[in-house]
Each structure stands twice: as structure tokens, then as C-alpha cells.
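The data below hold one chain only, encoded as C-alpha cells and taken in the form predicted alone.
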Amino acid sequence: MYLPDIELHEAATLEKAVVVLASYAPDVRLLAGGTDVLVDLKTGRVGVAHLVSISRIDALRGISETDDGLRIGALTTISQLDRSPLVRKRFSPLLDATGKMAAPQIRNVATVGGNIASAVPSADLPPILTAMNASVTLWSATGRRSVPLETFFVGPRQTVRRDDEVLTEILVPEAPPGFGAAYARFSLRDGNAIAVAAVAAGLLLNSNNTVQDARIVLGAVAPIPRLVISAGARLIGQPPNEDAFRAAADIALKAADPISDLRGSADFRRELVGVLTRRALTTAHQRAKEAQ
């Protein structure tokens, strides 16, 4: 596979990185660790004539604390945020997602922000993250939005971004006491292998050990990641028990959505849900004990 004939843009600002793409949209994509999107070049998935790269602008990069939360730029690389204490202490959740991300190679170039805004269906972030209430700054000429993440995908590879909007950080609020949040996948094969299903979920319980919250979220089951909103209504008020799990599993599982391939039929697919969505409850269901 080859890449084809491409010209190659650097942009050293976000004011910069717009003016570029306004003036070849739509035939122009950002490039930040290209893990992505060099893929779909060489495949022919895509095709356009023009990239831009917004690997030297300083300001999408870091993690960092706010009033509210945590703070991750968009080109924070995967490595690093499986490495950060302060996601180890306080966002532990995500490195659920992070530890079983490809290879260490691809790791440490392939961006947080590229994960979420290629809307690839069997992205391992996206689903925690959502689990967990985050949402995604994006930036244009004319201000700043923020979405949250559970509205930003509208199909696969597609989302709300427009063509003249950079996404430059996640937000992730800081978890209320007695909030727990798991992040459970199968792949066919460790380290390299993508997601052939994945459920990610997030309890908040009660002073009383009833579920106050519960949201619980399907990855690479779906043509996007799926909040399964009645699988966590299923949950509240209910003792966090395995008959309640259960219970919401069977929703999740038939909310799935998956297609057959390669790596599994979709009866297969859909099974898994229903052990995957068990699994990370029980463990997002720990974790919301300990933090009471």
C-alpha cells in the first residue's frame, strides 16, 4: 500500500490549521498522529488532496487539572495518558481503555483526540469516556463549542464536527462520591488486535446502596458508541446485584447493533455484550464502593 499524491500542510496555530481547511474543504483532513487516517489513505477508504498537520501547535497538548475535572489535549498521545499520575489517580477508569490500546508503538503517536474524532466504531475511548460524562471542546474562528461526547458521533467515521472546527481537548468531569466507572472489551488477540465488542459503564450509587445513576455505553456493536440509555434506567433504585446486572445486560445486548465479519458473527457479537455489560458493572460497581 502506498500513500497517494497528497500536499502536506503544517499549521503552527489553530488560526492557522482553520484557514487551511476552509480553503480546501472538503477536500482536506487534519493529521495529528496519523494512525488513523494514514490507514484510510493508503486502503482508499478516503481520498483527498490535502492534509493538515497540527502536530506542532503547543496548545492542544497536556493533561492538566481544572475546577471541574481533567483536562486532555486533543494531541495528547495514548502512552502518555496510560502514564499520567494524575488519570492513575483520579480517572483510573480510562486506563481500562488505554492498557489494551494496540501496541506500544502505536501508542505513543496515536493521539486521544484522533481516537475520538476518527468516529472509528471499535475506538476504545470513546466509550469510557462517555461512561464517564465527557465531552469534546471544538475550536473555530468564530468561538469555541462544547459537545458532549455522547452527541458527538453521528455515524461511522462521521460526527458534529464541521469543516472548519478543530477538536482540541476533552473534558472529564470530576466523579461525584460513590461514582465507579469499568471499561470491559474482547479482541480476538492481545495487544494489536481491535475491539470485536466492548461495553463501557458507569454506576453512582446511593448513601442507602441503591443506584442513584447508571449509564452504560457499547463499543465496536454499533455504527457508533451507544449510550444504552434504558439498560441504565433498568438499573436505578435497584440494589447493584447480579440479578440487576443481568437484567440490564439482556437490554444491552439487544440494543446491539453489530454487523458479521472476520472477527465474529453478529450473534456472536451480541453474546458478547451481554458478558461484556456483566463484567463492567461489576468491576465499575467496586470501584463505586471504594469511593463513597
Ligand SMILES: Cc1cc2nc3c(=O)[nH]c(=O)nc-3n(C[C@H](O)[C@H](O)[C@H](O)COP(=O)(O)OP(=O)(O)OC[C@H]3O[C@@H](n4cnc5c(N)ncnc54)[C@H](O)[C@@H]3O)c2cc1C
Second form
Amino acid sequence: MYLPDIELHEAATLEKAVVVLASYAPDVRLLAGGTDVLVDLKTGRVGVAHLVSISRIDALRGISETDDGLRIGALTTISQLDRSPLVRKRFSPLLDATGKMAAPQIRNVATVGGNIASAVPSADLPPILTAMNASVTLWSATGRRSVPLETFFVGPRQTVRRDDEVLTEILVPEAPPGFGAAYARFSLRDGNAIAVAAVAAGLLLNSNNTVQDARIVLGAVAPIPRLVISAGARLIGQPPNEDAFRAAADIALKAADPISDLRGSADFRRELVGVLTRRALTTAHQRAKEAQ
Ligand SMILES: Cc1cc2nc3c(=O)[nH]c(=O)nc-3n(C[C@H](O)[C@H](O)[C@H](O)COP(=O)(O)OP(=O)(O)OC[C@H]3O[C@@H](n4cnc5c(N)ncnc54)[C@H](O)[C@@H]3O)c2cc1C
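Could I have the structure of this protein in the form predicted together with the ligand, to go alongside the form predicted alone above?
Below is the whole assembly, all chains and molecules, this chain first.
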């Protein structure tokens, strides 16, 4: 497999990147870590004449605290996210995903922005970020906008991002007291194996120990990371126990829309969704109690 002839543009600033993007859109892609897009170009899944490298734009790096949560620069690598003391202390459910992704060689170059923007249905960060109410910021030459992750994905490898927009940051709000989240995934082996099925859960407990809010998000079993509102709603007002989690899991597995492939049949994946939903809810509940 060879790369086709492509003109590579190196942008030193975000302002430059969005101008170059706008001038070549739609015949252009951004290049971050390259772990997805270079494969896509080699296999012919993506055919564009221009690549805009953003890897020299320092403004897109860094993990920091904001007034109301966490900012992850789009160029943050999976390894950097995984090793961040701030994430470990206050946003640790993200580590459920980063700890399972790929192998060190990939994790050291693959970026968080690329993991989201590529919109591959099996990507690990979108479900847990969605369960944690994250949003992304999109910049273009004409302005910027903020999009909640739950409305960002529209199909496999398709998002609401326009061709002339750069995803600059991911914002995760500070969790209120009594909130816990968790991500559970199944893959055929550890390391360099994508998820066969995955579920993220976010659970907010009332002071009387019933569920005030719940978010259940499916990964790798639908065209997009799917927020199953009805499964979360089933838990609201309930005591967070095994029966309630089982009822929510039954709703979640019916909302899955999996494919059959060499990693597993659609029926197997649906079964996994039931198990993983209960597992994610149980861990999220434990963490929610600790955060009360
Ligand atoms: C061997 C291997 C194993 C893998 N295992 C896993 C795994 O276990 N879990 C998992 O989730 N993923 C896995 N991946 C997928 C991949 O590493 C991730 O999706 C990665 O995070 C993509 O980031 P990148 O920086 O490499 O993106 P790139 O390849 O540079 O870009 C990917 C796409 O996103 C666009 N893009 C990138 N950055 C931006 C931005 N800031 N704004 C707008 N658009 C942007 C690009 O134009 C391109 O279309 C694996 C990949 C490989 C090769």
C-alpha cells in the first residue's frame, strides 16, 4: 500500500490552518497523529489531494483546568491523557478508555481530537466523553462554535463538523457531587484490538440515594456512539441496584444496532451490550457513592 500523491501543507497557527482548509475544502483533510488518516489514504477509503498538518500548532496542545471543568487540547495524545495527574485525580473515568486503547506506539502519536473527529464507530473516547457530558469546540475562518458530543456524530465517519472547521478542544464539565462514570469494553485481546462492543455510563445520585440522572452510551454497536435516553430514563427515581441496572441493560441492548463481522456476530454483540451496561453501571454507581 502506497500513499497517493498529496500536497502537504504545514500550518504553524490555527488562523493559517483554517484559511488553508477553507481554500481547498472539500478536497482536503487535517493531519494530526496520522494513525487513521494515513491508513485511509493508503487503502483509498479517503481520496483527497491536500493534507493540512496541524501538529506544530501549540495552541491545540495541553490539558488544563477551566472555571468549570477540564480542557483537553485536540492534539493531546492518548498517552498524555492517560498520564495526566489532573485527569487521574478528577476525571479518572477517562482512564477506563485510555488504558485499553491500542498499543504504546499508537497511543504516543494518536490524538484525542483525531479519535473524535474520525468518527469511527468503535473509537473508545467518544462514549465515555459523551457519558461525562463533554462538548467540542470547532473553529473556522468565519468563527467558532461549541457542539455537545451527543449531537456531534451523524453516521460512521460522519460528523456535523464542516470541512473547513478544526476541532480545537474538548471540554469536560466538572462533575457534581454524587456523579460517577465508567466505561466497559470487550475486545478479542488486550492491546491493538478495537472494541467489539463497549458501554459508558454516567450516574448522578440524589442525597436520598436514588438516581437523579443517568446516561448510557453504546460504542461499536451502532453507526455512532449512541446515547440511549430511554435506558437512562428507566433508572431515574430508582434505587441504584442490580434489578434497576438489569432493566436498563435490557433497554440498552435493544437499542444496539450492531453489525456481524469477523470479531463477532450481531447477536453476540447485543449480548455483550447487556453485560457491559450492567458492568459500567455498577462501577459508575460505586464511583458516584464515593463522590457524594
Ligand atoms: C494499530 C491501531 C490500533 C488502534 N487501536 C485503537 C483502539 O484500541 N481504540 C481506538 O479508539 N482507536 C484505535 N485506533 C485508531 C486511532 O489511533 C485513533 O482514532 C486516533 O486517536 C486518531 O487520531 P490521529 O491523531 O492519529 O488522527 P489522524 O489520523 O491524523 O486523523 C483522523 C481523522 O480525524 C481528522 N482530524 C484529526 N484531528 C482533527 C482536528 N483537530 N480537527 C478536525 N479533524 C481532525 C483527520 O482529518 C482525519 O479525518 C487504532 C489505530 C491503529 C492504527
